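Single chain ahead, written as structure tokens, the form predicted on its own.
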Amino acid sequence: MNNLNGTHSIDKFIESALYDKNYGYYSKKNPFGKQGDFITAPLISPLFSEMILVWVISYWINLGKPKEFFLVELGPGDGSFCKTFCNSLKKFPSFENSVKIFLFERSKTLIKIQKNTVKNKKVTWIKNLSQIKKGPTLFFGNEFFDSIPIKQFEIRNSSVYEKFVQFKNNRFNKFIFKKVSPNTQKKLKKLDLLRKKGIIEYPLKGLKILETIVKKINKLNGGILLIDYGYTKAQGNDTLQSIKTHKKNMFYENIGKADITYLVNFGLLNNFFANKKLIINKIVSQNFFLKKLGIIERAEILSKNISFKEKVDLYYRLERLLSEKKMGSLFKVLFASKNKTKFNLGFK
């Protein structure tokens, strides 16, 4: 791999580490499912996906049935969840002639693997979402915002200093800590992460990218769902996190060949969008959203025609998507819509 020599702040390494055209960990592999390093959501059950596939229909009813309607899908893995939607879309003819599907993927290698999951003229890629010219539009984002780069930032003797990490050698060295301008001092204090103590993480480039996408919902009208692993109250805490073959790793070690992710700040985005005018509804765990859904009902109708090792199967896959101890309740759920008709599906 590249030459590591140097001091590099956090967001910076990160984006290398995942993202370098050469040996970041997203251009090199398929990293999801058993033989990679983690599972999401579409890949446990299927279950997940008909319940947004619900959601979104239900969302299309209450913006009127509009004749034409985009889903733009962010970070959309290994393809499972489209593949999932698009096949359960014949159910809903009217809305299946309504719907156009936009894959927004910055990848190559990820874009071969998903070409090869999804066969659907109703799907197209995109690597820039000023391609995104109708509406109204909803985006969609599962597990999307936890592998954007992040800064850290920590307060000392009432300053504040950027994280930076440094390699020797090849090889992690330390960390250095670098006082900040007066400008991102005020832009931390304006989102309101100055408060607390301890590591203050800022999403700078993921915030420049829902300011993209808040563009668009206000001109062509829609919104945005998000489904993360993340938190409503700041801690302090630092957060970066590092996965190789489902186990943790030190996020400065196995560069590129190992997932660097962090939990994301539900308070902060709410913050983001509730200055940006978005109505908003509360931040809910995906126990509390897909219940409200009907995922259990679905399962129990589902579990009536197959045989018990396939019932089995399918309530322990239920099971990691709702249990507290799994992705229950780490995983929460924020929408953020311009139309002034409160959509509460799922939030109620």
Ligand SMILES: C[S@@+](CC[C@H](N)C(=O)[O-])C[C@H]1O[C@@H](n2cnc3c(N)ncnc32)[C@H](O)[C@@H]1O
Contents of the next structure:
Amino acid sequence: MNNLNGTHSIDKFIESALYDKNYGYYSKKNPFGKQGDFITAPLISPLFSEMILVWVISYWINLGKPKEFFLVELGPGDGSFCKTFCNSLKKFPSFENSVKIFLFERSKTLIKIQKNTVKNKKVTWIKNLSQIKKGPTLFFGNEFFDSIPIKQFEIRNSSVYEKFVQFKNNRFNKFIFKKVSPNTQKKLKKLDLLRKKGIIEYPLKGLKILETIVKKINKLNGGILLIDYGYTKAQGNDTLQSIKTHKKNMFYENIGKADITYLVNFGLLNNFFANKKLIINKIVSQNFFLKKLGIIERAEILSKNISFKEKVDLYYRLERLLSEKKMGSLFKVLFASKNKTKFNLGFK
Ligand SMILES: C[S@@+](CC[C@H](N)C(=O)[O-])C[C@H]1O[C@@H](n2cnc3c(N)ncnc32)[C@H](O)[C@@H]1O
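Moving from the form predicted on its own, what structure would you give for the form predicted together with this ligand?
Every chain and every other molecule in the complex is listed next, the one we just looked at coming first.
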């Protein structure tokens, strides 16, 4: 990779490691699937995307079946979710007539992959959220938020310091802490992020994107459904992690060759949306959400007409999505909306 020497804030470092045009992780190859570095729910089983489709249609019905309805997928990865979603649309002709889908993706390499995977006239790619002009619009992101760089801070002797990573001779040298401006300190305080012990994680860029989305929701009507690996109460842990071929490594190693993510602070997102006057459902686990949508019943129906080998595969994949030790409880689901009539399918 290019010259790394110097001192970089954590978010700037992640930004170039993941998205630099020449060496960034998401700019080079397809990282998804068994052969890649990690696997996400839509790749584990199409049942995941089918359940989201059921949820989206129910939301559309709750809105009174508007003639035009827009779904924006945030960070579509390799396009697996959208492919399954579009393939299943045929079964719901009146919804199919109403829905238009936008894919919001920043990686040119992934856009190419998505265009090969998703071939449907209903789907358009957008580079900027300002291209969304009509509503109601539902934003959906699976493992979107955790791929947007964060900043890290720590309190020392009552002052707030930002964490930086320093490289010498193109190798990691040490972490450096710099005192922040009173303005940044004020912002962190407002978001209720200042804590005396441990690391403070601040998704500055992620919140900026959500700010734009909330403005759209308030103007056009709609909501946002986010699913991600995360927690509801911050414990002061450093949650940055770097994954290469399904194994963890230090985030400052294998730059451009490993994915860097962090655990999403859903408590923070909850407060953020509440401050913007959106209605928020209680945050639930992926296990709770998918079971409420009938994923087990759907698997039972599918399992009736398949071979024993296929049945084993179906239930193995279902277990990965639902297991309390795996994605089932680690992944959380949040829905925030402008609805006047409460919509809580999957959350109650
Ligand atoms: C971890 S992947 C998740 C992919 C997919 N949703 C899935 O579940 O398989 C994160 C995705 O978000 C995209 N992404 C990250 N930051 C983005 C941004 N600021 N704007 C648009 N897409 C972004 C990445 O390029 C990638 O497609």
